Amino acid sequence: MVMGATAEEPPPDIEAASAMADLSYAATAPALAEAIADADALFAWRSVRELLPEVWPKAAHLRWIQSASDGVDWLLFPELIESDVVVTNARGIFDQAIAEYVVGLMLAFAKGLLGVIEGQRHREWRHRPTELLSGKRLLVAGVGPIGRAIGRAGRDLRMEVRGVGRRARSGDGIFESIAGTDGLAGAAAWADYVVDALPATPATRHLFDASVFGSMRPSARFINVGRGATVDEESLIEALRERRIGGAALDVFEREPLPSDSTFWELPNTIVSPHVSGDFEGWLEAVVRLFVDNLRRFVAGQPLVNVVDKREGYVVEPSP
């Protein structure tokens, strides 16, 4: 069996799966070419994005592409959707460092740490109260892991917290109740933040647009640790712009590196990073843990875990 994996250089900690696999790697379109032709199986990081669909006519026998990534819209292509090979990505990897990165977000607008860090910066010693998070309301778009471990953290600190799913139904020990995508508009007017953790699909494509950000009341913040392409971003920027929302922190967008000519750098009450939430220090060891024991299943002969349903873009839950 040979395996490739496309990376700048070998991920750490990769040699456990030298065992089991003869490996290659590639980060050009004509190594991969010549890894993929003879590859079973394929550790796909971001730098394959372009090349894959270059190289896809030479992966003859091509059974599975395991993700780097949670999210795989980045990955996904006509002609590997159509195709039998299993892709799996990296769920359950990122799940609590968003959450923390989601409560450190709420928590800069609430105690005013942006006002703060200015202040400093202009030696004013400006004194006023802030808010507490105990008691806001709280809206998860997205009831994945991700958006569990989101809520999880949001009624740790007493929030009352909701949830948007693809279907309507009832609540659970973490969300009091999940509405559908088509009532998102109606669920973000009830929040004080409203947080977006959801997958980039043909079904969530600008999703906040503007019905969604002209529902929200005046003082509350929307936060999108998703995907960029869910958000129409004119849309965000015109309500951001007139302060017809509270705020926006923003990790994620539909052009990446964000250009630095774009509007949302200088946006009031707005938080720029660059598509950090997910990445604590170790995530790549274990992102590659959970590769090797795929792989040892794949060998095997047994059910991989974390399969994605390629026309839906993630993994799906069994229906209750």
The other form holds:
Number of protein chains: 2
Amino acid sequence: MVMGATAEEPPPDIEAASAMADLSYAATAPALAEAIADADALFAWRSVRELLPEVWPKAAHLRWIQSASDGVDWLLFPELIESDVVVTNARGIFDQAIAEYVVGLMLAFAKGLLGVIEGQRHREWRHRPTELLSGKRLLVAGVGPIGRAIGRAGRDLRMEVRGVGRRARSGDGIFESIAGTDGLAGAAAWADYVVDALPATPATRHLFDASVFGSMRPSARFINVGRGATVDEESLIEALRERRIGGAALDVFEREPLPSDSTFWELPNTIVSPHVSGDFEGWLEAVVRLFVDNLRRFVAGQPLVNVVDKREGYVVEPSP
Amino acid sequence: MVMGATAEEPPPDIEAASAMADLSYAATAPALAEAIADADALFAWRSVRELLPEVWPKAAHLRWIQSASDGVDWLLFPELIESDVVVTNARGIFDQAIAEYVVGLMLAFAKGLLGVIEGQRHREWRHRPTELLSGKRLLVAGVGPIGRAIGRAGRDLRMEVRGVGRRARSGDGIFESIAGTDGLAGAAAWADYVVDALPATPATRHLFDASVFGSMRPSARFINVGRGATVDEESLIEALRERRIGGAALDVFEREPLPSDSTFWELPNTIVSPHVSGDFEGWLEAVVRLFVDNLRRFVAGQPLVNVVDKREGYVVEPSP
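Show the form predicted together with another copy of the chain, please, because up to now only the form predicted alone has appeared in this conversation.
And the full complex, kicking off with our chain again.
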């Protein structure tokens, strides 16, 4: 059992795992190369991201990798996908935090918070009417647990809510209707807020392109809490710069950290945040609890939870 | 029937009223003095605020005033309170907009939006964990329709919600419990977010004083969408300046517009907004619909809705 962390800085509350398994720590390539040779499981934590492909040939006994994040695009590489190694993710941990973040961003736009803060900086009392979210239209791309949490929050705010999933299907208690990804541009034309909560997979790469941004209403806002790779960033920059859409709030980018010379920092009506939507105080502890639960199952030979379909790139739920 | 507006700029959709009554328009003192002499009702709109006491002796036939706002502290004066003139307010129109605004402000604090925007201005990727609202404690002072809408939004976000009303009473579907105003300081000590949604009345004047701010947790935030007069502003300034509370978002002030030399503009962790929480696009139309509905009742001799208890300063609901 290898933890992708140093023994000096172990994951919080990891004691529960040490009762069930021999733990080694590794946060550098040489340490990981040595530790992984005997390991049957890996808790992919922090710094092992870039190291794993390099030491992969030595991982002869590895059977399971627990990711500390929900998206596993950073973790997957061809040899791992081809192998029998099971990958589990942190599905479920970040749903509420991300939904709250999206609501906060929608309200920041609706209530003109950027203008409020700008007015305050200039000590100016600039009254202007606000928008109601109630009655507005929310489209959520990605109808897994995160997308559903966002949709539920939208419904609580009395918004009309639709979704976009892999395939078109009938609506449910959260989404009035669900379009397939091939219907994304049409669905986006309907919405006041378009939220991208998609994982980065070969199928979602640059799904948000010029045709999608071109179909959006001039007043509509785009919010990305999924992955930067799902967006054709040049098309988004153009749409914002030419004010063909109403604004954007971007928490993820193709390249992170966003370079200081990126155009995104100063586009009009655009909020740039540093990939924080899911990272609430306490998420480390929550992921460790999930890992310990899975370790218990692993040791007992029971099925693990949150098993990723490595070819799809996320946890695929059985069709209803 | 007098409208507090000019005929050139009438309230929107007022045609429905002109079918039921002779309308005169007045937005200056001489015009109001002339028009009010024959009027049996007044739609107190925009600029009549300061004019009414002056022309009051001429209002011999006046029986009803419809306020275009929910709070009527600006409208009431001793002779009006003593008179038989019925005052109705815009209760119910602003609930959802104000609740959304409060959620937006709570999320702005929880998600560190001020820091995000500051980081963006400096093109700096400053990752730091966010707070969850879920599980946090929300205290709402004011348990009328606006306070209840705020409480409901807090519950939708999975917060613990308590209220403060005139008298302590048992909780209900929204508030776990309701303290009386004499228990405000104790209730505030419990909360992560303290929201002031109180009307300005003699009973609420400076209710939020040094003892209340002194009892709050150092991390707790104060949000005022009620009235500035409910707060002892010097005590609030001191609490913020000395960082004895975590922050404040203030939409209302004792003096509005807030003077440009006010200390509030630059206090730490403080968001100053220009009394916009209720003023959603469409509120004028919504108030006119309410007025037309009441006018229909007035003409038919039926009881009006939203009748203000002029001594209490708001619509008093019958005790449950």
